[in-house]
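As a starting point, one isolated chain is supplied in structure tokens, in the form predicted on its own.
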Amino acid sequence: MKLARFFLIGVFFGIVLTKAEAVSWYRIYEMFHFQSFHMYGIIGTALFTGIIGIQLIKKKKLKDFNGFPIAIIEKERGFWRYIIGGTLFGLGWALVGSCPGPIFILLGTGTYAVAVVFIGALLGTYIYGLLLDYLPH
């Protein structure tokens, strides 16, 4: 019961993404063909909100669910790993027509073909876990 509010927030977030058409294959198609600003506006808003949120966490020294301070660890600066990772992520997103985030939303809306994407995401996560010790981090 303690986590029920997070479940409800997730359901609400799924409804918002569905109503905003952020999970629409057609909207993603438009984005990758530079035909519409719709998805870029949603992604830009999320980016801006994330920047503000991280700055507030750092400035106010906010605590997590259990009362511990939220520690945001600085990452090592890099270039190629972000280029390669971003390219692979973008290619997967363009080929599938969906990013991994709305997989459960699409399943909830009855788009059962996304089960293939879900299996691919699980398989990719498993392979990443196997290769974790051999990858530069």
The other form holds:
Amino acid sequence: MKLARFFLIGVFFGIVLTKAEAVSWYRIYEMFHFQSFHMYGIIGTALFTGIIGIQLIKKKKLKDFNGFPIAIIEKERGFWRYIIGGTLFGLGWALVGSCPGPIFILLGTGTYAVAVVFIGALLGTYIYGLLLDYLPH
Amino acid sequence: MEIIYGTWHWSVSGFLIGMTMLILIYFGKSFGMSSNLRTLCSMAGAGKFSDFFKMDWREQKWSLVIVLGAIVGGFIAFHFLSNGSGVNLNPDTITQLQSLGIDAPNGKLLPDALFSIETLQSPKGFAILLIGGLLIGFGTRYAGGCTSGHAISGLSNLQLPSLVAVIGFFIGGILMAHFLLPIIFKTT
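Alright, leaving the form predicted on its own aside, put up the form predicted together with its partner chain.
First the chain shown before, then all remaining chains and molecules of the complex.
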């Protein structure tokens, strides 16, 4: 079954983020207060691994699992959407201490209050869909 | 066994998160968690109200399956791979939180001041969680990604837009943590 591998990647990701405590409100709070290196170490190491990996893929023109050349999607150019959207997300991230991945993972740890954050995030996405034509991008 | 049941070291955690992204690239996909929120809206019929949600969500099934796996992963890590030692905070952070009326971790991942069932039942507690969610949902879609899509995937590919987005994450995060959280929690 093709989807099984994605399920396993998800399980792996959920375990790693929980054990790294990247799903913890406390870790996000101390990160934004620059009181611990923990989160910066995680993001820095992930980036270091990612940059080397992607450079290798590009230099060696590696092929993916299906034998196709790997094409990494470039982000659209722009400024306002990234700075405004990013700031709004940052406000939410520091308030409830979770980004979208951890919202799902925390549901698995049995924190039912996170369901409210999840519903809010769905509503927020929906509101963006309604307003996007009126927003600067 | 402390190495598994305790907090994972940042270098191990970071490396494994980077690998998760690379494995997904190898399977021909890109790493991003917030796009699932759009897919879920689309599945719920939001396409009737905005073209943004007119998409074939079946093409995103693989990503929803990752979400399902992540929920199971959270369950496994919490119930079978933890010794309850919890988050080890800087003592200064604990004192600072105390002054805001926010409880120390003591083996927990999340403070009761935000996530306990009692807090959830108070109008203010409920509003904080809902508003936080709204900002996350709206902000990530507006910026076209969250921590996984921009801070990890985008920056790994040296994308300037992702750098701008991450700068935004920190402007918002610092504003909230330093100036707004004290206002929100002092008044209780």
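Positions refer to the first chain, counted from 1. The structure displayed is predicted, hence computed values, not measured ones. By rigid core we mean the largest C-alpha set that fits within 1.5 Å across both forms.
K.L.:
Aligned on the rigid core, do the two forms place the Cα of residue 107 2 Å or more apart, comparing between the two forms?
P.N.:
No.
K.L.:
When the rigid core is used for the superposition, does residue 56 move between the two forms (threshold: C-alpha shift of 2 Å or more)?
P.N.:
Shift at residue 56: 2 Å or more after core fit.
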